[in-house]
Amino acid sequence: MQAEGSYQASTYNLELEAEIQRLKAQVLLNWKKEARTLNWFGLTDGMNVLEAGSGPGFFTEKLLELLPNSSITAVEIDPVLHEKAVGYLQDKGGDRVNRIQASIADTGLEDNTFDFAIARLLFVHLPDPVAAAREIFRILKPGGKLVIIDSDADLFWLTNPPWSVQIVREKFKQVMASRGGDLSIGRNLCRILKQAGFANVDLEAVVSHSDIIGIEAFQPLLDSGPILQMVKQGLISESEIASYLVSRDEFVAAGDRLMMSFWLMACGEKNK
C-alpha cells in the first residue's frame, strides 16, 4: 500500500532519517499545549481514540502517556512509516495501541467506533479532504468529535531577523498542489468539518515562541532536506533557494534571533 497525496517519507526529505527526526521534532515543539487544546475540545482519559495519519509513532507516545486508561487506533499509509511505528511503539502501551495500514479515506472500521479523533498534519497532504473527514465521521460515535491540527503556509512561522522564505514558500506551494496537498489548508479547515457533517465547529491557535522553549526546539525544522530533495528532483531550481539558503544562514548566525510558530487546531461534533 503506497502513501496517499502529497507526502511519502522515504522520498521528503534528502534522508530518511532525517525526517524521522523532523517529524520528532515537530511533535515536540508544540506537545504541551496541543494536549492542552485537546482537553478543552473534550478529550478525557478512557475513551476510545483513532489517530488519522499517526506517523512514526511519537505523537502516539504522547497520547498513550496522556490517556493512560485510553486506547489508541494508530492508523497510517506511509509503509515506511508504519514500519517505523511498530518497532518504536512494541514496548510502549501493550494492547491500548492497535497500528493499521491503511488509508484515512477508507479505513475499512466499523462505523460508530470512537470518542475522539485526532489528524495531525494530515489533511495538507491528502488530495481529497473532505472524503476523509467523512470516513472519519463515519467511525465516530454520535457524540464523537474530530480536530484537525494542521498549518498554513502564510502563518507557518514568524522569525527576527527576517528570514526570506516568500519565493520558495509559492514555489513549494505549487510543488505541494501538484502531488495533491495544499500547504494553505489551515484557512479551510472550518469549512472542510461543516462540508464533512460535523457541527459546533471551532478553530484555536497553538502558538510557539523560542522565547519560552528556547531556540533549539525549533532547529531540526530549520532543515532544508525537503527543499534541497526537490533541487535533487529537478522541481525547484537552485537559483530559486539561493536566496533563501543566503537568508536561512543569516538566521542561524545570528547572535540574537527569536522564532514564533502557529499550529492551528480545528474541533467538529458528531451530531447525537
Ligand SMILES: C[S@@+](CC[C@H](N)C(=O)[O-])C[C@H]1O[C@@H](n2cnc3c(N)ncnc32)[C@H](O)[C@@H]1O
Second form
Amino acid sequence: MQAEGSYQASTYNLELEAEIQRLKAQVLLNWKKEARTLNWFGLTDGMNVLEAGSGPGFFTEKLLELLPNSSITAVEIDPVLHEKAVGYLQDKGGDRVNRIQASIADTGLEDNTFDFAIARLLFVHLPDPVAAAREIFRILKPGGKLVIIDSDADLFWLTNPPWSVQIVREKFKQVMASRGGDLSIGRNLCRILKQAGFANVDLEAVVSHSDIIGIEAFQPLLDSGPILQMVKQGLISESEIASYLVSRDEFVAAGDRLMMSFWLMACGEKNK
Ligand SMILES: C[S@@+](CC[C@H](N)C(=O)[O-])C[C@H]1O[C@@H](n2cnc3c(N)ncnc32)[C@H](O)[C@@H]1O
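The structure above corresponds to the form predicted alone; please give the structure of the form predicted in complex with this ligand next.
To see the whole picture, the full complex is given below, headed by that same chain.
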C-alpha cells in the first residue's frame, strides 16, 4: 500500500535519509511540551495507545519511554518508512509495540480497541481528514480520546530579524493542495474532530522559543532541503525562492537572532 496524500516519503522525497533526520529533529524540538499536553489531555501510563502515521518511529520511541506500561500500535502507510520503524524499534519496545502497515482511513483494526490515539503531522497530508478521524473514532473505546498535532501555514513561526517566507509558503500551500494536503489545517482541526463525531473538543498551542531551547533546536525548520527538492522537481522556480534563501542567510548570520514556533494540539473524546 502506498500513501495517497501530500506526504509520500518514497515518491516525493529525493533525499530520504535527510528527510528522516529532519523528522527526528522535529520530534525532539517540542517533545517535552507535547508530552506535557498529551498528559494534560488525559494520556496516562498503562493505556492502550494508537499512533497514526508513525513514520520512521522516533515519536513512537518517545511514547514508549513516556508510557513504560503501555502498548503502542503504530500505523504507517508507507512501506519504506514502515520498514525503517521496524528496524529502529526492534530493540526498543519489545512486545509493547505493534507496527501495522495500513492506511489510517482503513486500518482493519477492531472496534473499541484503544484508550488514546495520537496523530502527529499526519492530518496536514490527508486528502480526507474527516474519514481518517472517523476511522480512529471507530477503533477508540467509548471515552477514548484522539489528539491531532499539526500546525497552520499562518502560524508556523516568527523570527527576528524577519525571514521573508511569504512567496515560498504560498507555493508550498499550492503544491500540498495539489497532492491532497492542507497546509492551513490547524484552523480546521476542531471542525474535523466534530464532523467525525468527537465531543468535548479542545485546542491547545505548544510554543517553542529559541531563548529557551536554543536556536540550534530549530535547525529542522531552517533546513532548506524540502524547498530545494521542490526546485529540483520543477514545482517552484529558482527565482521564486531567491528572496527566501537570501533572507534565510541573513537570519542565520544575525548574532542576536530569535525564533519561535507554534504547534497546535486538538483533542476530541468519543462519548461513553
Ligand atoms: C510528516 S510524517 C510524520 C511522522 C511522525 N508522526 C512524526 O511526527 O515524526 C507523516 C507520516 O504519515 C504517514 N502517512 C501519510 N498518509 C497516511 C495514511 N493515510 N495512513 C497512515 N499513515 C500515513 C506518512 O507516510 C508519514 O510517515
